[in-house]
Amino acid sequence: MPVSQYLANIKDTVQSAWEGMTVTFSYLFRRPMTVQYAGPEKAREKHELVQDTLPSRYRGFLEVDLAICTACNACERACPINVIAIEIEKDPANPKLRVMTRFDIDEGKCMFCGLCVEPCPTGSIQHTREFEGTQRTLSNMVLRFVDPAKPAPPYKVAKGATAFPRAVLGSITRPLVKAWDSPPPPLPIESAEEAMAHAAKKAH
């Protein structure tokens, strides 16, 4: 290797590692972005939710507006990694209509990259601030926003339109997250035979 190339490399390496550091110094005088689990110190005295006290940029579980979703597949295209589910078909009552009967989104396997977010042309699809998902069955993790019994149709864009109703953000997903929290099922009740006969197993 000729001596001109080999101090290149180790310009390029030097100029490499100035830059890393410079970054990694410069978070040292900003102000730290993370907070406790149970939320700020105000936020506890006003007894408020932790998710309330996020920023507003907090990409937490995904929520869909099936008032303003267009059923424009955007979303499902976009995703990597085939998080969301959606599934068109014709209207019973009016065959020349389309509903959707499916729009799942599994916040188990989402990476929360929001690159769902982005081609939505309405703003249906939204990342939360929910972010407490604790579940015994990954499969509970999926989130159905559309009940089949009651297929939804999708939003028609008014001609010219720049702004779309939508709902409170997290009003949609939160009573969805809350439904994870259900009891256990109850432990089967043993006989008393039974439990003689197990506690004499332990025993042995």
Partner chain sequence: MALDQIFITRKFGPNAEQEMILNMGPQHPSTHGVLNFIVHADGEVMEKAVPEVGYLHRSLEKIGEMVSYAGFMPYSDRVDYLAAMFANEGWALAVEKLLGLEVPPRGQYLRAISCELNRIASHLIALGSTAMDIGAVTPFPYALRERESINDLIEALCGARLTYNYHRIGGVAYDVPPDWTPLCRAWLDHFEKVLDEFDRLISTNEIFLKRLAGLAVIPAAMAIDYGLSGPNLRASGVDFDLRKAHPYGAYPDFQFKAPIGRAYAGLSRGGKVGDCYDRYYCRVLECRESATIVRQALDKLPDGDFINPKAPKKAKPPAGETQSRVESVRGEMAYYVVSDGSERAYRLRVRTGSFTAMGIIEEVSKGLMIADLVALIASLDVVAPEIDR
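Next up, the form predicted in complex with the partner chain. The previous block was the form predicted on its own.
All you get below is the one chain by itself.
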């Protein structure tokens, strides 16, 4: 390589490195893209909730407003991975009516795709902007919307209704999300003896 070529190479390299440096330098004076995550609950009180900075279409934890749920099962059928479990029984007080005794959404399994939200006739099931649900046990991720002691009657859609009185988005799910270290719910069968007794009872 002739000396002139050698020197030209050095010049090119230094020049293009300098160009790059000027770009890098300008980034020192730009607004950072990162945002400060407003820490745990306490520190956050001073700031806006992170959830509220998200766009309204954000697909976070699901929420069902039982007051306007018609128990039509459309959401359960739409979910490709059976995340939603709805059980409907006859009302013991009035056998002509039906009540929902279970409406569970397993957020540990949900992939937040939004397919269940689309067929809902009343907009009862919606994505909220809640996303912090760290749990020690997977079973704590299940959101139970119906209290088994207080079954929920289905909502009757008035003829021609287009708007439904829905609770504020997030106000139902937010209290249901457990603290991260809360104990898991009891298993249906607790001890080995009980399991044996259960099996014996079944055999009879």
